[in-house]
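Single chain ahead, by itself, as structure tokens, in the form predicted alone.
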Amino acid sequence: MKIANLVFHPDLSASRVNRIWKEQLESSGKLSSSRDLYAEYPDFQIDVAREQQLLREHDRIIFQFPLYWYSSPPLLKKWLDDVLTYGFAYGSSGKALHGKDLQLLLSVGGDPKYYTGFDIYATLHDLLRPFQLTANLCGMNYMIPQWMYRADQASEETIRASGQEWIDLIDDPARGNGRAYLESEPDSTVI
């Protein structure tokens, strides 16, 4: 299985969690490629043909990013808009991503209580639903998302332990599709 880790962090060098996870994943030997998209596209001018070719070459695509204001970083949204085009990712002839896996790996600075679904807050699954819908439209398998709450407060030991747990799961072909899991709306998925 060829696995691509696409990291969308606006300042990866200043990140503790996402930088450490990226380093751990790269040193695991389980990735075919790992890229810092903000370093590659600081001007947000995405090479669509290159990105589409790289997607074709991999079986499992990981989006690694911090959750910002209940959403993804802006480059990830632009990347989705630019790269997942009609005729490539969806539509009658858009079959390039069919059968591939989409995996989300997130750092969440907030406390789990802010993602309970009560009052003005939504569950993390609610916030990630656009990714699930995107995967469905593209014929991809939406894998069970993985995240860490309180990432801004986590010790390096906790970050590395969660990264190791993720490494143990990353290439497991038996993990299956997360659709049924998400429909049951579990309380949380935490690494």
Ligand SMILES: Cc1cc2nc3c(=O)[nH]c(=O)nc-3n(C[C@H](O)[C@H](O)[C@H](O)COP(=O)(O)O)c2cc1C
Contents of the next structure:
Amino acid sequence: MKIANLVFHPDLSASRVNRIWKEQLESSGKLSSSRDLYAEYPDFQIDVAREQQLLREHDRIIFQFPLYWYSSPPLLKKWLDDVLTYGFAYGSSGKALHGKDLQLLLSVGGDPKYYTGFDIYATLHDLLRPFQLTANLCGMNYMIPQWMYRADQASEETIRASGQEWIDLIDDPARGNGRAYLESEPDSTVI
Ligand SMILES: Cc1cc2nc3c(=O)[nH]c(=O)nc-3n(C[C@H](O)[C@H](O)[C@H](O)COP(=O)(O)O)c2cc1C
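Form predicted alone done; form predicted together with the ligand now:
Below is the entire complex, every chain and molecule, led by the chain shown above.
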């Protein structure tokens, strides 16, 4: 399985979580490619043909990013707008992404209590719904997203432990079908 990691962080040199995760994922040997998109496109002028070719060459696409204003950093949105064109990603002849997997991997500054879904607090699954719908429209398999809360307070040890958790899961073919994967998990025992 060829896995691409696309990292969307405005300044990885100032990042703790995403920089460490990127390095860990790269040294795992499980990725076919790993890229810092903000470094490649500082002027936001995305090379669409190149991005589409790279997508064709991979089976599983990871978007790694910090949660910014309950959403992604803007270059990821621009990348989606530019790269997922009609006739490539959707439309009657737009089948280039069919059957590929989409994995979101994100760092979240807030505490889990702000993502319970109660009252004004949306869950992260709610916030990430546009990515799920996009994957669906493009015929991609939306994998169970992965995230780490309290990103700014996390110790390096905690960041590395979560990074290792992703590495253990990242090439699991079963996770390409998120719903089937969840249903295959044994029910947790509540004591
Ligand atoms: C512009 C900006 C917006 C942010 N918005 C949110 C947010 O909506 N929710 C949240 O929980 N954290 C938010 N944060 C915190 C980031 O998610 C957190 O700093 C980041 O995940 C840490 O990862 P890093 O060490 O790779 O930069 C925001 C941070 C910045 C700089």
